[in-house]
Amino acid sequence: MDMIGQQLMNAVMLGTMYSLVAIGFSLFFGTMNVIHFSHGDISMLGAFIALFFVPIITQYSVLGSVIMFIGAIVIVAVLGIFLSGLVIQPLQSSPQLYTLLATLEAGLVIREAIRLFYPGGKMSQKFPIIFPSGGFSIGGLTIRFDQLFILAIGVAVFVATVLIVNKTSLGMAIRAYSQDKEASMMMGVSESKVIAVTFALGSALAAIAGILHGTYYREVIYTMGLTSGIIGFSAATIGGLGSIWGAIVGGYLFAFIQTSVSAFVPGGSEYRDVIAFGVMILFLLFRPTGILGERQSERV
């Protein structure tokens, strides 16, 4: 039982990052039916830029901390504006594959950028300690103080981001442009408005995702957007790509299937990634709109 407590932690942990990223992913796709393919690098740019402040937190500890998150991730999110305005809006009216292509290409130039020009980029990089350190002991389970602030984290950007999209003016925007683009743009919806948001909110989950997964593993690198981009994705489109709540399902879903894997199933550790991915496999072969998708008809 303490076992199973140990790895349910786990997947707590894993499953709240795979979210955070996996909700940009739904962001872009349910409001410009767009797969945003960079969008792991972009959570990855996080955690380097993150580690810009480590001399402000060797200074200043705690207030240094906050800087350092709030610094990140700002940056990150005018950096997805920036983003959105460069590849995205100017190939609105193009085929889809066009936008599929660019982002996969924009996800490439910065993976080369942090590795070419961050001092040892190739190399995996330290992470400052930002959250307490120690922890305590149920039973048999321990629980690292770090592991409450991640969980505390991702809980409140969760109902963050889900009252920012159903009770501003900005959300009910973004989900009007998403409904119906041209009726909403009759309305006065601002087209350019709504992507710039709607980039730089899924942006800044994606920065918090880096920066947290910086914190719980001590170190970064830079390929890790590789990784955590498939699995935002994969998350979505098990949850249904579009819904936020999907999003979260589907994360710790994956999340749990992976470190159900690695703890029961002999040298699961090496299987993990290839299980987790067959199902999901599974759930687009039997519910291709995800747990939560709903199905759509289209009128004849």
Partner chain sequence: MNKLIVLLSETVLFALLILFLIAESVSITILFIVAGFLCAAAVLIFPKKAERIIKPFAKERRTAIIFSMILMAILPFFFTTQPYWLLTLSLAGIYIMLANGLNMQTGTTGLTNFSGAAFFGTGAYTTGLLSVHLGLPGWLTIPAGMFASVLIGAILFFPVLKVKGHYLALVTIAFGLMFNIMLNNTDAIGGPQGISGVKAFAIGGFDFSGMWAIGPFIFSSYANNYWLTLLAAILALAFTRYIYNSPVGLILNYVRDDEWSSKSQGLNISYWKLIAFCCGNALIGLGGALYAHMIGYVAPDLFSFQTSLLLLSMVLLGGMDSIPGVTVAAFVMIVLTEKLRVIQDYRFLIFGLLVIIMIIFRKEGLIPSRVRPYFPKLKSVLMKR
The other form holds:
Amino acid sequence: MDMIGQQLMNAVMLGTMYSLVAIGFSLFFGTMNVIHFSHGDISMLGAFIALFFVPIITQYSVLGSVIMFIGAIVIVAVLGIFLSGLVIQPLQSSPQLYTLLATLEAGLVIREAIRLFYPGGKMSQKFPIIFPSGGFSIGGLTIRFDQLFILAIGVAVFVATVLIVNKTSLGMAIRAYSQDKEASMMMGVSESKVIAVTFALGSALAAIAGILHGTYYREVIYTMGLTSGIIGFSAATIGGLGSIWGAIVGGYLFAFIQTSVSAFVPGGSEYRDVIAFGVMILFLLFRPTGILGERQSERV
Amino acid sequence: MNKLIVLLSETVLFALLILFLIAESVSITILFIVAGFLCAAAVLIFPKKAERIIKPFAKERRTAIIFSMILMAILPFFFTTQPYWLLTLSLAGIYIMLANGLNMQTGTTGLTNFSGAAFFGTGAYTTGLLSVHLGLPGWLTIPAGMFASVLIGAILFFPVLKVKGHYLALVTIAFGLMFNIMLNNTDAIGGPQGISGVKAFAIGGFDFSGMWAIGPFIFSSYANNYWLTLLAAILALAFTRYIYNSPVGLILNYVRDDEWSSKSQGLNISYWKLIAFCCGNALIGLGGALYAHMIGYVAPDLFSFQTSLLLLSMVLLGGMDSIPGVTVAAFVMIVLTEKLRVIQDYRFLIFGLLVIIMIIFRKEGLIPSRVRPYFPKLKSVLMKR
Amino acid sequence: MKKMRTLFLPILVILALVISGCAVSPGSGSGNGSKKQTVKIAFIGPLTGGNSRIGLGGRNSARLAVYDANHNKNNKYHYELVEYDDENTTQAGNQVALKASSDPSVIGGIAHYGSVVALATVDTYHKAGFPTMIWGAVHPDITLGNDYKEIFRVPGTQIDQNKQAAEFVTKLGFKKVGVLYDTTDYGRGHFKYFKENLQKLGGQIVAEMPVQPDQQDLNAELTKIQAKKPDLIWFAGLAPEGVRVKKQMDAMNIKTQFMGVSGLVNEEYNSALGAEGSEGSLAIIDGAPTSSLPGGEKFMKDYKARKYSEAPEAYGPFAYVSTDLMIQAIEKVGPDRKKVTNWLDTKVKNIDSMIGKVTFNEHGQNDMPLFTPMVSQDGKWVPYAESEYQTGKRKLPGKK
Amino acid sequence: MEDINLQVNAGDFIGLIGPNGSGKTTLLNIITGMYTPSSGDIIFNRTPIGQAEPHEIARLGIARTFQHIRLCNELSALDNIIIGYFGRSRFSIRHLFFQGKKVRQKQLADAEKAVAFVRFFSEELVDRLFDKVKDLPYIDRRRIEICRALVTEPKILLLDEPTAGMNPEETMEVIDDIIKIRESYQDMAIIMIEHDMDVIHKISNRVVCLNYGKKIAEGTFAEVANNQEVQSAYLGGETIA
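Switch from the form predicted alone, shown above, to the form predicted together with its partner chain and output its structure.
In what comes next, the whole complex appears, and the chain from above leads the way.
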């Protein structure tokens, strides 16, 4: 019983990481109809930028951690806007394949740049532990404090994102833009502003995902972005591209599948990705718009 | 006169290629590359002047093609002591097949396929397994490899016909990853160590792994394989060109550009997509089968996402739907990465940047596809009026 | 006439190219003043990509061996190391293997870190009659799986390593072992032989978890293993993954003893984990730490003196010894592939080297492999026998 | 959409009118199989085709044009017309792949016929048949689209606002073209969506008016124009003629 509980906890933690990345995919797709494939690598970049702040953390502990979070998020958000101007906006009118490939290659470039130019970038990097260690047990189930912190931050970020998109005027602009580009521009929505905000927001989420990944697993390596990118994309697709809640559901579902395959199928752990991706493909067959995606009809 | 220009310029190009390959020194390699860039730039800047050199080729197409084939066929005479370059050129030939197969799917029909390497692997593994475990001869295993690739592709593709765009890309990415994991984890097909000891191609008692000689020229197995690959590549290119210029090519283009209007013209787009996918996979499978026989060893590490991405980059850099473009891109990318081992670690970085720059500034690729002349005769009749 | 002019331009370009090419090539030749005949030896390994640290360490060590040979006045030949990058992939491996072995001026090769790459290329070496010393790949089949005379290997195989590892584990009193291994040839191979040998000695594998090498989250696997309450968690894979496993064990507060394979023993493991995290981790390596090898001190001193920018890493000494043996063979019989192969095949019995005695058996495999159990102590890998754990000053977490 | 009952006989020219959003294009999409009707059926030559795929319907002899011109911009104008032959099963798959001399000649004859179609509309356009479609003027692209629909001589031709986005002169040219078609193919039924009532008046022999997805009137132009419901649908009761 406590085995199941413990594994459930593992799945929830993993799902939080996936969801944070998946939201970005959904946001970009919903707003601009693009798949931003370097998103996973942006999240890796977030973790590595956070490493620059490590000297501060040891000096000011809590304050330092906060500075690290905010600093990394801001830098990555700016980089996200920059990247969108560089590879995504010029390609908006061309077929999807170009955007997909350009962002994939952009991810490769980020990855290689970290490997080559970050000091010791080929190796895995020690990530500081910023949450209190230790934990408590309830009926054989061990819950760690860092898990609680990460979960709390994750949920807070989910809620904040949904609020920003649904309640603020910026969010209104984003939604109007995603529904009807021309009409929203006539209503006075600034296209460049919407794109910038979307990419800043999505990249900030990726940075948070990267930092939380670092604190949870306590190490980061330059290759981590590719996997999390592909899984984030898959999770967003399962949930329904364009829907933020869908991305969250998809992230947890993907994590749940992976964890249960590892935990309860004998000899299953080497096939966990195979099964997770297989489920995703089946999903696409029977419900191409995902769990929470809207059924769109094409205009002829 | 046109003929002369064609023959001469092809001979010169051929001589340059051999010089380029033989040159060991880094500075010469870079010199060649710079010269190549300058030539490309000149073609772009002075299209009219370039047209004057290209025109004789268009007029004397038959001569140009036959002569270039002859030149490529005599190439091993220059590399009797350096089989390494024959291997590399054979690899380039195989990648030409792969890239053209992928081009038929992605460029001509607009089906984003991120699992080219998986179908490459299917061909190679099928051929390898049949050759090692059943001892089947090459003329059986190679078609079997092609068939397996087509079959696996169709099985995957048939259910996802309705899935489009991003979703198709995701399905193929996922399939490629799953395929690679399965190769690694299935001990029956060698697991991570793959299959070793695949027999070289043999036909009519002549074993391609054997040596033979004409006068002072001794030809190793690599020369034999080079000729085999050359033959296969020529056939593959002829096939793609035939499809491209046949009504099928036109239909596939139509399906790519506008699904609804294709449907309203009575085209069963699922059917045609499947046809395009299978034709492309046949070429990719052929490449895999030849690879298995040539190298004699098949391991999962080659059939990864990285290779799929490389293939797609070839299609993109060369020019979507442009057979000459894709062919040149595949050739240049394989040969150049061999030559540019000097820059070593920075290869992928430079490569990625190059693709991004290309996508942003020259989407149509190295050699853009042209309006295809389906009825050249008719054109001349019409133009006379 | 116009057409003639269009022809003129390309011809001019070609002429210019050829002339400049001729002008450049003689200058780039090696203008070494020595009158000795130059003999080329190839070094093949991963010089780029994820495994380049180890590849570059091996290359530097091979360079050092060549440097030493060239400064030995008694040597008859001048040696030159030609370096090839196999990228740790079978395709590139095949290409460079052919490039090296088809060049008649290259007499022998010091080749490969990745086992799959080595397995893919041995045929090529055999066909070319190219004597090859494997310096880093440890899969048994590379030497034992074929009858190729040309393939030799100084480091021991996975079989030997895991035999010793199993003995070591049993000796320390660990009976129930939980296993994580990565699904590459490296992890799988190690696991296969470790399991065989451990079970022979009465040990028990309570859980076995294969994982993809790029899998980030190992919580599910570790939870499952921990539920079986093993004495020892044994991991087969390279350092980055090992770091991942150990970090997540720490985070989950799993205090079970952790042990890895030879791929774990390098600086990366300790630096990424920190002294606290890596403390008490066990592993077993081919040979011994460089410092405790017979010729280790001199090697380290010379290596430092050459100011290579990368550390020799675990397989550097083997690359050095392999190169050195190759040079010895050439000195004895001259630069002839067949003779060198024969000499290496028959004459390498109890030859002294910096890693101790080397003897090739009928497969060309070093018969006297040396293995040393290691423990991480204060952020450094030290031989277990010399550690404070041996003396009882410190205690391994799971030891009874 | 509900309650649509429409019978089309050979040789009919039906003008389909109705305010914006009344479901005119939707009706064409349903007829051509691009949308599947949830109830009811479409009978063509005694065959029910309500559930059929678009390409099957097209092969039966129902051709259409689109409101926003749908051509493949990267292909030449002639190729865009030729596809009409290839698509509507004039050739079997075998013939598309393996072209013997005979098949090739047949295709050439078809191509010449296509050129004749174009010449029928506009002599100048013939000279530009080998240009990329995207380089042609708007009206020529519309002509190419109509030619594509016409080449296999369909039984029913559906024209979705062929004059959309054109100036009065161009509109007149297109309408003249359509009248030419009318005269040359007496047996072909044509359904045309059109906003310009003069045009409808001029060429249609029957008019159908839709509003909110329902058919509200059917009959001759005069009948429909005087229908109360139709008048109220258009600008709240103003007369339309």
